[in-house]
Amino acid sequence: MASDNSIDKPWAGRFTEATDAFVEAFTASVSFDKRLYRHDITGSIAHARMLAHVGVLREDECQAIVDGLQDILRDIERGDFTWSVALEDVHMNIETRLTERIGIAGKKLHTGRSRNDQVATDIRLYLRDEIDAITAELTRLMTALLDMAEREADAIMPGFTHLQVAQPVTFGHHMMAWFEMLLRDRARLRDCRQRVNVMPLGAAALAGTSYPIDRAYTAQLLGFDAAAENSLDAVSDRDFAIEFTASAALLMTHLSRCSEELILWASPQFGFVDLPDRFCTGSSIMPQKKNPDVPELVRGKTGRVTGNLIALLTLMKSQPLAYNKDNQEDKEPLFDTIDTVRGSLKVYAGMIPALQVKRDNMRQAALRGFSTATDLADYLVRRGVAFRNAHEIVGKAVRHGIETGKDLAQMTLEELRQFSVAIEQDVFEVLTLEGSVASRNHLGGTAPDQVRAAVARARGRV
């Protein structure tokens, strides 16, 4: 069935029949790419000014285009703009409305460019702004972690390996581990931004244009670091979107790991933290429940972002140069990734400062599981015992503790000396939780003084 839409498409001259109605809807992208409107208008204004700069447009034509585009921007932001599926995408909707308003000058705007380089430019402008916004949210969360680490620098908790009690650490030290993960994420996003900030405009459809354009001038107007060197690559490249999504997937993986810990810690079995009520929900049938929905959702949304990365990689894997219609499918995974990451960071940045740390529960948990066993082994080594022998001695002491229900620090000196005569009264200085964490007093260690020093250095890095 042919479309009965009376709108003439800008490319319709070569065709003898109207687009099928279903095909028109199937191929249209305006339902999702209209979010690029501001960047499309920004790019078009810069392009018009460049055309006037090189003499392709008269100054009065350029001013009419600029004024018309700015009016359209105001209409869109007021909600007074009607988007048409028949006009396919954000670019044709805006250009058609411009021509309706200012006449023939509007039809001159597309001189020296194609939708291929136009959309590639729009996406880069949009993603550049979104990376900046995401980086700002990430910095806000990182600052919240630093505040929490400083406040809880001496709050003792069990450190885990294999989810088994390993050695005492401090909650502040644990928060600094989260901080380090996010610091790497921010560095990746900033690095990615450099490759995003390259301008495709001027590549036209694929081969460049015969008009005397000044791409350096346009790049300067738009704040790009440089213009793309090769026209074929400029219109077909989506590496920057894939790279961003890869960085986002790793960021979400880190948030998912944090979420898993919060979910465990908030459970009655751990009881290490209490999540604020406003970030939780209840059960429809069990009135006692307080469900950690926010970290659970962030953990779940991580799979969504990883899926978007796979979708983009698969999208590009078999495309010949240059532009193909496949690339219309780049936007929804990219947009969804941006929305998901921004939302996850925003909710985390609000939740972390309100987290209630249950110090007593964490300390009691650290007392279970013989978390100072390694300290006893180190003590014996300092007394001249070979480490492997010390390891065996402590293992036997732990066995005794399991049988008697005593932690190492609860045993008498006589009990401990039955395993090694090298043990003296000063052993109890290292068997306490406080002694254990304080002894890790080196760069990167869990000692409270080291945590506070790490926070001070990190504030400079943020």
Ligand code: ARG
Contents of the next structure:
Amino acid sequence: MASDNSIDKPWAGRFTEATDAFVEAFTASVSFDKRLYRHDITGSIAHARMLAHVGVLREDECQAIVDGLQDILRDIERGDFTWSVALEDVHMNIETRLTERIGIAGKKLHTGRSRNDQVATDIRLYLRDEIDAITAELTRLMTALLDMAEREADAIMPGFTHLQVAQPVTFGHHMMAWFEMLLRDRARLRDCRQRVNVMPLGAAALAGTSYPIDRAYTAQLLGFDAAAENSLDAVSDRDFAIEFTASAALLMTHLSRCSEELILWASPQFGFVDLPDRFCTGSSIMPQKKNPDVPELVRGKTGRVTGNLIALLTLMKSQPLAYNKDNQEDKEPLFDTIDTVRGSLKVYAGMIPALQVKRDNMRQAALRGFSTATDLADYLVRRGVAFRNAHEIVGKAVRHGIETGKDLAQMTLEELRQFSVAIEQDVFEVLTLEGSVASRNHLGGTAPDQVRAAVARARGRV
Ligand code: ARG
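Mind sharing the form predicted together with the named molecule? What's above is the form predicted alone.
Okay, now the whole complex, with that chain kicking things off.
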């Protein structure tokens, strides 16, 4: 990026010497905030139109500004724009170029505005678009989970607590647990969007402006729900970015938990799923390896988003009103959060439909580990045994199973009756995995019918 210390800075009037070369580089943000160029131009065009609307700019001046900005936008998108570090940030780069192109009218664009309300507006416009892109990607992933849940509504797997086999569940039910987490994440993002979509423009540097501006007009042009009520607050707070990053950190935390499970399930010890080869890599030394890199990276990247949240909270915590240059540091954590979330969602939305579910292995794993022990206790309760006694009886049967290497369903009726004479032939119906999951047949339960019903309801919620 070009750095030319001799370039006149738009604010150079009161200065007597050029900026120190290192200070110039140290204070510049253009290397990263140039990403805001499109929203900066959109915001400037609306501002110019408003100024013309209230008679501060002549129509021909406004038209020259709008045309000039649109030409600059095309130049940037063609890669035909030289960004200058000496011009500090995206705002001054674009404004300076505009004046070079259209002359004196370009110098009028900044009337009634400051970079302080300009940058706050740009970030909000940009983040609003990103939230929409993220929620769309999230919806794609959620739909993939619903399809998987429907397809695997009756695939039995062991459910775990403490990562120990607990009770049989269905794979579809497990997918629907992931779905619910993501549905809440999307709701959080949508809620956050309402507070993002408020317009700072008009706050100017901090106190508002003496020009007869029409903020409602600009807000309407830019699709903001409202203009910010307080100018000091509008230029200084970045709570909307913090809120977004907090929602993103939770979303990543959820994806990280899914990743942890996929990594376990793809291991030969579990063997519950096969990740498609195109989502894995091999080892340079161990020829047999197929590594679950994608879920591992998503799990790893969760740390950066959590870190970004802490960075933004820390950035904000001691700032007095109104704008401080500290706020220039809001961008990199925010941009990194957006990139990380979008990348993770995209890769997940591609990977989930391609998962191969190994039903036999999951079923075998559920058969080991006495996963129907609770079902036996519930059976005894139905036969009049108090639950605590039933628990004790089943515990003894499990101990016998461990000693003899048999699961409950593999014992003979005589064997089982050593522990309670309330047990009869029909016990084997509840000791089967299918009987166990089918019996949990209520709203929120793991029975295949309930999973199908949950998927059907969820289709209406995506
Ligand atoms: N690059 C600055 C930022 O990101 C723009 C606002 C600069 N305002 C100022 N008074 N120096 O926050």
